[in-house]
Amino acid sequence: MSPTNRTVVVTGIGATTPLGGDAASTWEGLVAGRSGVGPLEQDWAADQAVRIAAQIAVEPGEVIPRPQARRLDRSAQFALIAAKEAWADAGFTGKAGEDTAVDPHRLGTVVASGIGGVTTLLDQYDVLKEKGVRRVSPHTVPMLMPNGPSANVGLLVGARAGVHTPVSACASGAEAIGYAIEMIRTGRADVVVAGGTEAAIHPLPIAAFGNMMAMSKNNDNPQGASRPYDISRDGFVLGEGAGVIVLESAEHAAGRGARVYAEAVGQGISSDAHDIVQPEPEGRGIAHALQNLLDNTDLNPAEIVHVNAHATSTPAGDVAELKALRKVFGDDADHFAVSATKSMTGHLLGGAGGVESVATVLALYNRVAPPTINVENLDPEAEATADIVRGEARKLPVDGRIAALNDSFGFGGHNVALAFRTV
C-alpha cells in the first residue's frame, strides 16, 4: 500500500467522564443506561438557573499527584489521565525513544478542547481581584492556552511528529481524531495520541449557557433532564471529562504485535454557512460530512450498523442529524442502530468527539450498541428517520466485518463525521 494511504488502527483506549475513571467503567455505565447526571451541590450554583451536571466521577486529585495537578488546568488534568490509560493500554511503556517501541519523531498528540482552560482563566481573575497581583499562579499562561492538554500529553508520551490542539468548539475531539488519522494515513507519523477534553462546569459558562436557551433546566430530575429524540427535550446538560484513543499505522501495530480495537477508517467534514450557534434544520452540511466521508475512504453504507449520534437533546439539532443521515444513507439508514450516549454522559463540548469515539469503538469491539435513556415519548420525526436504540443495549451484527459512524458538530457550524470498522 502507498506510504501516502496507509491503513490506520486503534491499538489502545483512555477515558475519565461522569460515568467512570476510565474506558471499563465508563463502557460498562454505557451499556447499564446508567446517567451520570446530578445536582450541583457548589455554594454558585444556587443562584444559577440551570443547577444540573455531570460531573467527573473519579477527581483528577486521587490519580494525579498534587504537585503536578497544580500546575495543570482541569482539562489538562482530564486529558492526561484518559492519555495515560490510551497509552498503556496500547502496549507503550515509558517515553518514545526509551523503553517503548515507537520512534518520537513518528509519534504525535491531536488532543482537543473547545473552551480550553476557562476554569483557570476565571479563578486567576478572581485571585487578581482578591489578592492582587503577586498571588497570580505563574503556571497560568501554560494552563489556561488551549493547546495545553495536547502539549501535556505530547510530553507525557515523548511526541515530536507534532502537537496539534483543533478548536472547533463540540466538533474539536472528533477534529482531533480525524487529523490524527490523516497524519498517519499521509506519512507523517506512525502513532498519534489522539482525543478530546473539556472542563468548564464552572459558573459562568453555565450562566451564559443558560441564559442563551442551550441548556436542560429540569432541576428536580436530574438524571432524566437529558432526553436526546424525546418529544420534550429542552436542553442539553453540561458534562465534563475526556476520551483519547492510540492511533497506529496497521504496519507498525502488526510489527510490534498490537491487539487492535478497530480500523480508523476515515473522517469527512463540512461547514454549515448558515450560523453562530443554530444547526442548518434541514442537515444539508451534516449531510456533506458524510458524503465527504464516503467519496474519500472505502467504507461500504452497507457495511454500517450502528451510529453513535452528536444528539445532544435540543429541540433543532437531534433530528437535522437524523435528516442528514436519512438523505445520505437511503434505505440503508434502517439497519443502523442509533444512540445518543450524552443522555448519560451528558454533553462534553470539545471532549465528547473522543469519549463517544471510545464508546463507538467499543460499540464495535463488543459488538453491541449503549441504549439512549430517558426516551419516554419518542419525536414522531425522530421515529419517522432512524431506528433509535432505547432502553437497553441492543446486539449488533456478531458476523462478518462492520461499521460504525461517530458524528459531532458545533457552534459555528462545524460538522465532523468518522467512520471506524472491525478487523
Given for the second form:
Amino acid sequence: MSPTNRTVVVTGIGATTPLGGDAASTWEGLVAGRSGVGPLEQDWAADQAVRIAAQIAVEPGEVIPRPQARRLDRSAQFALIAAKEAWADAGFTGKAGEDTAVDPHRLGTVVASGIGGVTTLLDQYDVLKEKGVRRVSPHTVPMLMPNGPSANVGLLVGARAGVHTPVSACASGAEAIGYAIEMIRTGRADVVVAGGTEAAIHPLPIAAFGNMMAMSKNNDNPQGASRPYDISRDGFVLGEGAGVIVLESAEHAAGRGARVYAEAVGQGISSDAHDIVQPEPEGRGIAHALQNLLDNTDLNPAEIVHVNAHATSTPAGDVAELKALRKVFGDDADHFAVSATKSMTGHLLGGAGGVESVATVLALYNRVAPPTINVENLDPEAEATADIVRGEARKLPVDGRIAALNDSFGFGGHNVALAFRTV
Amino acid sequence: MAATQEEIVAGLADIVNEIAGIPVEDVQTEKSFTDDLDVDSLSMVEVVVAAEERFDVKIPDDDVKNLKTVGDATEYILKHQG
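Show the same protein again, this time as the form predicted in complex with its partner chain rather than the form predicted on its own.
The complete assembly is shown below, putting the previous chain first.
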C-alpha cells in the first residue's frame, strides 16, 4: 500500500470515566446499563439551577502522586491516566526509544478538550482576587493551555513526530482521533496516541450551560436525567473524564506482533454554517460528514451494524443525527444498532469522542452494542428513523467483518464521524 | 520572633516536600534545589513564595537566581527575615 494511504489500526485503549477508572470497568458499566450521574453535593451547587453531573468514578488524586498532580489541570490528569493505560495496553513498556519497538520521531499525540484548563483558570483567578498577584501559581499557564493534555501525554510517551490539539467543542475528541488517523495514513507517524479529555464540573461552566437551556434540570432524578431519544429529554448532563486510544499503522503493529482491536477506517468531517450553537434541524451538515466518510474511505455500508451516536439528550440534536444517518445510508440504516452511551456517562464535551471511540472499538471487539438507558417513551420520530438499542445491551453479529460509526458534533457546527471495523 | 537556622531548614524541608514530594529528611543544606530536589524553575517560584509567607521575608526575583542550595536559601532568610 502506498505511504499516503496506509491502513490504521487500534492497538491500545484507556479511559477514566464516571463509570470506572479504566477502560475495562467503563465497558462493564456501559454493557450493564449503569448510570454514572449523581447529585452535585459541593457547597457551590446549592444555588445552581443544575445540581447533577456525571463525576469521575476514581479521583485522579488516588492515582497520580501529589507533586505531579498539583501542576496538572484536572483535564490533563484524566488524559495522562487514560493514556498511560492505553500505552501499556498496546504493549509498550516505556517511553519511545527506551522501548525500541517505537521510534520517538515516528510517534505523535493528538489529545483534545473542548474548553481546556477551565478550572485552573477560574481557580487561579480566585487566588489572584483573594490572595494577591504573588500567590498565583507559576504553573498556571501550562495548566490552562488547551494543548496541555496533549503535551503532557507527549512527554509521557516521548512523542517527537508532533503533538496536536484540534479544538471543536464537543467534537474535539473525535476530531483528535481523525487527525491522528490522518497522521498515520499519510505517513507522518507510525504510532499516535489520541483521544479527548474534559474536566469542566465547576460553578461557572454549569451556570453558563444551564443558562443556555442546554442542560437537564432533572435534579430529582439524577440517574434518569440523561435520556437520549426519550420524548421527555430536556438537555444533557455534564460528565468528566478521558478516553484515549493508541493508533498504529497496520504494518507497524504487525511488525511487533501487537494485538489489534479494530481497524480505524477513517473520518468524515464537515461544518454546518448554520448557527453558532443550534444544530441544523434536518442534519444536513451531519449528512455531509457521513457522505465524506463514505466517499473518502472503502467503508462498506452493508457491514455497518452499530452506531455510537452523539445523542446528548437535547430535544433538537438527537433526532437530526438519526435523520442524517437515514438520509445517507438509506435502507442500510435498518441494520444499525444505535446506542447513546451519554445516557450513562453524561456528556464529556471534548472528552466524549475519546470515551465513545473506546466504547465503539470495544463494541466491535466484543461484538456487543451497549444500551441507551432511560428511554421510557421513545420519541416517535426517533422510532420511525432508527433502531435504538434500548434498556439492555444487544449482541452484534458473531460472524464476518462488521463496522461501526462514532459521531461527535460540537457548538460551532462541527461534525465528525469516525468509522472502525473488525479485522 | 525570628526563626533559627534549624527552623528554617526544617521549614524549607516541609515546603520542598509539599511541592516536589521529596522526603523531608533528604532536604539538607548542601542539596541543590534543581539538581538534587526535583525543583525546576517554576516550582522554585512556588518554594520562594511559600518561604516568603512562612518566614515573613521578601525575596526579589533578582535574588532567587543566587539561591542554588537549601543552605543559600537558609542564609538569605536568616539575614532578611522580618
